[in-house]
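As structure tokens, one chain now follows by itself in the form predicted on its own.
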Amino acid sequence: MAFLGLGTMGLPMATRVAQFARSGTRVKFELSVWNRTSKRAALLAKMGVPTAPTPRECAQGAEFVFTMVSDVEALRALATGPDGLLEGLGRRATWIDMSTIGRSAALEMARLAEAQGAKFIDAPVSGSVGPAERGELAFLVGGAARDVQRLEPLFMAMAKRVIHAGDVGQGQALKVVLNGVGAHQVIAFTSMLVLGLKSGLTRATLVDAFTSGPFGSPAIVGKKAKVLAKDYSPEISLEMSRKDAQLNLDLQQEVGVDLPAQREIHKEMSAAVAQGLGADDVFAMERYYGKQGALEKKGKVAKT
């Protein structure tokens, strides 16, 4: 087995996936990694896992290859050429990836698979970093039904459920559509949450308000310290949120909706990306709220 990507998420997955691997378990696999930076890897190679030198000699006689990247273009980055991954994957392989990079893009990648003779599923997953190092994630994936419950039980070193949406390409329509209501939550709280703090309120009775009443989302209740304590350390960063924002617009072409306020959402996004935010959690868009009230306030003194 191979696993490529060893970023803010796919190191605790690549680890627990080498914690299944030596546990005893009748699924028996050597696991090999690669990493675009050897650093990552580290913690892996202590545990006796091999570093790949690149993505080519890392899929080199695996059966089932995981891929967890940032966007498309990185996934594009690692897959072609002549060190890419799929120089290396061999027919019957499985290349999973369990990036977030939209529909089209899962089929293009499935599409340059089966070139090789081999097999492509998309399996996004839905969670954060905590989540991930506790093996709580959920795969939601897209994929023939046996070829799914083939890789079942790897998917389950990883996650506690696994949610199979249809053929290759659906996984990855459930993940923008999923991400889509997340977004709407993170605006919500965001900026009702400036609101509340302008009209007087305190953070400890918003925040409290937001998490225990029929609001709180586990997604919102994750977040209750961290909001608490202003700490907007990345586990989903604002600029990987403002792609996935991108992706919904890109799928409502695709299918010829239009919603309006997720576009407004991503305008909203970018906006605070623009102004330096983008390397924050997701939640430092109350940041963005609260200096946009302080400049429209400002310009309209400057008005009278």
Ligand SMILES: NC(=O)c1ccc[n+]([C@@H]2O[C@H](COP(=O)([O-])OP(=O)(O)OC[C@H]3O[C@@H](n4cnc5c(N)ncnc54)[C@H](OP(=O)(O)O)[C@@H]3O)[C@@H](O)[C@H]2O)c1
Second form
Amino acid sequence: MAFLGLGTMGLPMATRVAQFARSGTRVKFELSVWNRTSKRAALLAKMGVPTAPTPRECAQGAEFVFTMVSDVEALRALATGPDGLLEGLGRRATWIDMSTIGRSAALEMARLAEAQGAKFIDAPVSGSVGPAERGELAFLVGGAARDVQRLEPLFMAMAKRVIHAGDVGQGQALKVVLNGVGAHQVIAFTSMLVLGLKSGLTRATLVDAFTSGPFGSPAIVGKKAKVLAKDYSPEISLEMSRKDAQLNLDLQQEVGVDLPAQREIHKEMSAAVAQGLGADDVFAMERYYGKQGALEKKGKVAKT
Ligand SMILES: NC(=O)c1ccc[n+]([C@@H]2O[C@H](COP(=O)([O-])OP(=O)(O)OC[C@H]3O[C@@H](n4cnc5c(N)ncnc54)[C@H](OP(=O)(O)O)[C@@H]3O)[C@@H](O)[C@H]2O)c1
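What about the form predicted together with the ligand, after the form predicted on its own?
And the full complex, kicking off with our chain again.
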């Protein structure tokens, strides 16, 4: 088995797979990993997991090839070219991509895999770094039912839930729609936090009320300690969330729907990225709204 992409999410997920391989499971496999920046593989190397020098060599001989990278550009970069994953992908192999890339990109990758005689499954995940470390992610999967069933033990090494959404591409459709809900929650939380603070309420009061009442979704409750500490080190970066908001707009266009609130979310996240907040956690939208509020007070932004 091959696992390519050891970023914030990929590293804890691959670590769980490595632990599963050693757990005496009946599902027998050898694991090999690859990451563009090789030092990310050091922890796995300590566990005895070999690092392949190229995506091609990582995929070679593997029945299942998992990828988890930032976006479709990253996926194309590791998949194509003489040292790319596709060059090593065997005719009977299955390529499972877990990155959030949107439906049309998943269909593009499926065509590339099929041209090699291999199968493609889209399996983006719901849940952030904590659930990834604890094996509590949810997989949103697109592919033939029989193929998805075969993969279930491997998915369950990383997750507590597998949702089979339909044919190839539908895992991504579900992920993009679900992220749209998440984006509304982040925007609601961070903008109302700023309004509350500017109204004289304390951070502790606001965070307590937001996380203990009927609007305290797990995504919001999970951020409680970080928001109280104003810790915006990234669990999911604002730039990554802006990319997800763009995928939502792409899907809307694909299916002929226009949802202005999502367009506004994308616009505001893009403005925050332009202000240099892209590498911070998405909850750094609080900083963006904080600055907007200050500008309005000075009369520099027209009130609508
Ligand atoms: N973070 C979350 O909470 C979360 C939750 C659910 C889903 N997701 C999705 O999961 C995916 C990964 O997110 P993440 O937070 O783990 O991102 P991340 O920490 O930024 O890691 C990105 C990974 O992609 C690799 N990469 C980037 N550009 C590349 C290129 N041109 N060629 C090869 N590899 C490249 C990086 O390699 P280097 O190490 O060399 O930079 C790294 O392994 C994204 O699609 C994201 O939307 C994230």
